[in-house]
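What follows is a single chain, given as structure tokens, in the form predicted alone.
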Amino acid sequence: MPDLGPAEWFTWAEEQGWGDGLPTVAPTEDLVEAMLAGLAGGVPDDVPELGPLPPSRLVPGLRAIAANAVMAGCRPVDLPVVLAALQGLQHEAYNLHGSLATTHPCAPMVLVSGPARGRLGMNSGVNCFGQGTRANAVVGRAVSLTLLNIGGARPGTMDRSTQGSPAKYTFCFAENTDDSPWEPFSVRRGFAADDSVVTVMAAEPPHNINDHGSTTGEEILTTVAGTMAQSGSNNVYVRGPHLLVLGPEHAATLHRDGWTVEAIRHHLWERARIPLDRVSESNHRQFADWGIKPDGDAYTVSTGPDQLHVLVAGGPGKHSAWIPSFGSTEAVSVRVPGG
């Protein structure tokens, strides 16, 4: 790599086909070494050996991943979370190849639960999906850069997304367990409370759920169900997982009224239905070709309540978010190496 200043490096890297269009940090030997040194006590025993990344089929070594983390602006403390996210992406159920090649605008969503949230200074509260927090920005970006620079998933070649989305730059946030009235999402996934856990899913950006008027939990869920009942969502006919990310105020109202996570999932499975007259005749035929039949006078969203994952994130305000998926994917949860 030539010895270049920051501006010259950015131009040179783009000419090599590296990067996402935003400025990157030059991955010099000393910065890569410092990144690897962040793995306390050397490389933990539970650091995964990753397989080949599509479409290049190159196997990413630890140094190559560290170099992409440097380019993204990561600190050494961020690297274990990046590694866990990449491990989750390589799980067969995630369907990395399909999610990279699709015309759908999905991006690798990275959700962090457990002690790593505090260790990295991740944002789980106000504007947790947005700008302003280094850890959220650089962890998601390091994952995306690895898929670009090592996997070769470049827009217009392998990445065939019709329009894409800003989430393809970075899509990383943390679970707000401090303001959640329920057990942490990671614990409900089978992990210990002191485990740091990363959950990945090929997802659309968040869809806002604005409900300032409802005063009961059931009323809030009426608004949520209406947001989820979208005829243009992949969840209708490709099926797959989706997330309900409740803001703390909506979560508090639901908990006050006795709603458990399981009750929310089952209620929304019954309520989030798409009337037949909101689906075109041609789509009725296509859905039938895919084996998707209406339930009475409406289509369901996904295959059952178990595919809706519920957690709390965000700050004050009467907003929540629904995050639909690519459909042909799963939410995969992985323990962060080193704890």
Contents of the next structure:
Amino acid sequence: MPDLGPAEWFTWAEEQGWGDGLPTVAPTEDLVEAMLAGLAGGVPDDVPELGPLPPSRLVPGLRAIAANAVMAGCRPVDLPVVLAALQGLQHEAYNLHGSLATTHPCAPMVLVSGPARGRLGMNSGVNCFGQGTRANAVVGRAVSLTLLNIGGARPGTMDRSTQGSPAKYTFCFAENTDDSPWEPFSVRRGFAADDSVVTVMAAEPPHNINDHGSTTGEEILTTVAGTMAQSGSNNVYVRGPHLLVLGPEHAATLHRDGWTVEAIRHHLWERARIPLDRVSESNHRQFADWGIKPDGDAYTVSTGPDQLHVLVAGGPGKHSAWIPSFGSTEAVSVRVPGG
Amino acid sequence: MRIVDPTFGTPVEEDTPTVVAADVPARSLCLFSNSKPGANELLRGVAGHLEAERGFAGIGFSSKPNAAAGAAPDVLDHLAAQYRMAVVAIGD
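What about the form predicted together with the partner chain, after the form predicted alone?
Every component of the complex follows; first up is the chain already shown.
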């Protein structure tokens, strides 16, 4: 094709149906080759072989994934994290096809733990879910573009999300272990501290938990539990995982008061309950059809405390975040190829 | 300039579709729902019309385990062995 400037390329790519609506970088052969050459020592032995991506059922090759990474604005150092995320998405428990085709607004959340955070310059602190950091922005976007361009999950055709969400453009952040009083999330999931790990989950965007008033860990958890107990959440009847991302200040208060992660999970399991009178009669029947019965005078929010995942991210301030999921998914953790 | 196609992937060889058993009656029909209430209601309406206006009888019904999960292959195989046709509803 003739050489195109950035604006002409954007228009041309749009006409091909390539992209997410935002400008992309043209995946020229030289940029794609440079992306692939950036994999440490060539292609590491532990780069996963990916299976077919739904809904197109096409098996993505490294070159096509690298092309999407270029389009997203990735640097070569970002590619192994993108590959790990795509591997995680293909785990059966993630339910990629269902999460792409659903009317629910879930997006492929990418959480990064371990040394890759520093290598990529990821933001795990102030505004970690928001704009402003290249690695966070482009890694999540490369994953989404791959699902769009190769997987064929196009809005309105195979992506049937009723409203979608901004997280479908990109949803990637890093764990803040420097300000966490507990073991890193990835270590608690069985990985070594020097492993770089990606955790993916079909997730709603973060829901803020504002608590400036509470002064004890138990009070903070009262607010968290109240935020999680939403009658309109998929997790009420589809079940599945939740992610609680504590801001460092909330985490510090909890730790000061002796709360362990396991204690938090069990406490929230008992307290995040939806009173029966907050659920409509028709939904009581709908939940029953799914085999969900109230526990006493309230509904639980999943199947047990093991589905309530807890970690720390963010900067100063009295905010945390609840990330509910599609329900029919799991938090899947994968080691980044090349370490 | 030369562009790498970002949509390129290799097609996989799909499993051979289940062949309908030869002794299945030609007008045997099942309804298959994605398990959402709207889909079930649509299918009940379709079944009523087919029975009243087209003379269908013994219409079967099955559904996915839940709307968020895929249909189990053994369920699809079982339906294919029992019925000649299926009406699928994915309506919400």
